[in-house]
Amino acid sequence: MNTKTSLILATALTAVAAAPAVAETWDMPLAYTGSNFHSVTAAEFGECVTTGTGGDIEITTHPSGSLFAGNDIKRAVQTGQALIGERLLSAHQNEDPIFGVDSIPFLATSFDQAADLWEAAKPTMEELLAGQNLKLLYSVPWPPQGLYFKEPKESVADMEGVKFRSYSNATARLAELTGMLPVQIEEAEISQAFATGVADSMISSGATGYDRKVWESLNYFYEVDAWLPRNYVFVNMDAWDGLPEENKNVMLGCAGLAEYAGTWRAKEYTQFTLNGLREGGMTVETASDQMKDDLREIGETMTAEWLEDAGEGGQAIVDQFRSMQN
């Protein structure tokens, strides 16, 4: 990591301009805890920008939904209430199916595959966001998604009637197809939701469970590697267009560093957090063959549905991704 990190950082800092008389403060709302690796990466990105612009732009992060709730972050940045923010990409699938490309079950199930899928989707994503007055800066994946439960499960049939934490169209649809009952719950509300019985299960990474100490309420984590959803960082386009070229270059350089560092953290965090779940008292194991088979069938259904909704643009992304796997 050190060599590449140094090169990106050097690129970011070559564009340092003289400190202006008045610095701009950019508040950056985040949905996740300050200790979450996405939030740590965002804070380092902010420091890089502040240093690289000679104090011209000072980015201050606000984790745990403290400035805007997760569902409100994207709209806040679009309208200029905040100039920069981070959000889960698939949380916006109800706006356009393309936003859910990273949550197609069992399409991209490893970090390498997730990187290929993002490469295939990024140009379309940038165009889509530009039409919403947003500039894409960088994106970092979560570790592979697994299933959390209070009681042991051997198959999809065992999931009937379980209250399931939903955070996107894809997770809500997964709940429907497995017979579970979707309940919309933001990441900041997970611990309380499980403690009070509002939900008894979820699909998420080991990182989320570890950060929220879900072993206090849940007992089982099944590794199914369903998908690797992504967070992304974006800027209000009007604010971006108003930046001098040298500050744009600094911000893009810092974004490249953040994407690399965040992805590295996600990989390192994967096994660390699974070990943490075990240490907390949870049973962590690979899903049964029956559960895997059941979930693959559901994945095929959801893939077909997504492709129908996403149309030619979505099909082109998937076709390009699949060609990269050969």
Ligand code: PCA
Contents of the next structure:
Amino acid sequence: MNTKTSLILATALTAVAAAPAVAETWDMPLAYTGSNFHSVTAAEFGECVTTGTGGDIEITTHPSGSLFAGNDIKRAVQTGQALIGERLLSAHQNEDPIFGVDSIPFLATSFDQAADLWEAAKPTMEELLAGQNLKLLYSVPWPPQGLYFKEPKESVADMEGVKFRSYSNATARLAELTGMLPVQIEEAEISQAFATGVADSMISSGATGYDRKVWESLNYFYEVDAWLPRNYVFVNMDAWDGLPEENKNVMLGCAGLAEYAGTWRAKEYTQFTLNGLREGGMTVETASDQMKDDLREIGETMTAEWLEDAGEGGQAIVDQFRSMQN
Ligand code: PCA
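What about the form predicted together with this ligand, after the form predicted alone?
Everything in the complex follows now, all chains and molecules, and the chain you saw is the first one.
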């Protein structure tokens, strides 16, 4: 290297080093409360990205729907009002039935099966989201869904007329088919809804009941293992496309870690939170055989309805998932 070239190179390097890194803050709206394991995982993901990009991108999480209400998070990220966010995937089933693939009753009822179903659905989901200007980053399941009530229930017939808190199309449909009265309420607001009698029941995980201390109002949790819905984290596609390659790689690396850590937490939290519900004074038990049979029948109706709505694309995912179960 001659003196002139090395001088130019040295000057160029100084210029690079001296150029102020354009640090950006990415606000990350979350629908769920800060203590929830999904929100904890998202906060760690944010720190990972901030560290990994050397501060180029600083991610700040906003739990409890405090920046955008749960229902508005996806639209906010699609339109670039926020560049990244997290939401319950099945909350969008009214936009496209594929978003509800994780809420087909009794299709995937364990963490292993939920992982297989996600593997089968992921390419379709990525494409669907890309068509909506969103890049899918990672997804973490909730623990298995069971039924919460104030009064004891032996069968679906006992559920007639009960006010039921729903969180998605599938949960509202389940309420209709069991003769309950659905009212859509975000997780951040359920403690109040139960305390004031706006709702007296719901389907959810032990984790959510535990996080929201529902034993203050409800008394029974029946383990049904109906499905394991997922949260997913997504980025505005224009913002994603504009990232330098190295920052994309950091995000993808942090996303992989977050998915792993979040899934691990979900598993660990399952038994821990069921015990917590008991300690809070609730009766926690498996549903009666009668209730199981009744719910299976309703599950078959909902499966048939979903398959009809979702068409060939949906059938292909379910077929692939089933072929993975042998
Ligand atoms: N908790 C969330 C979704 C599924 C779950 O277990 C909720 O109740 O809103």
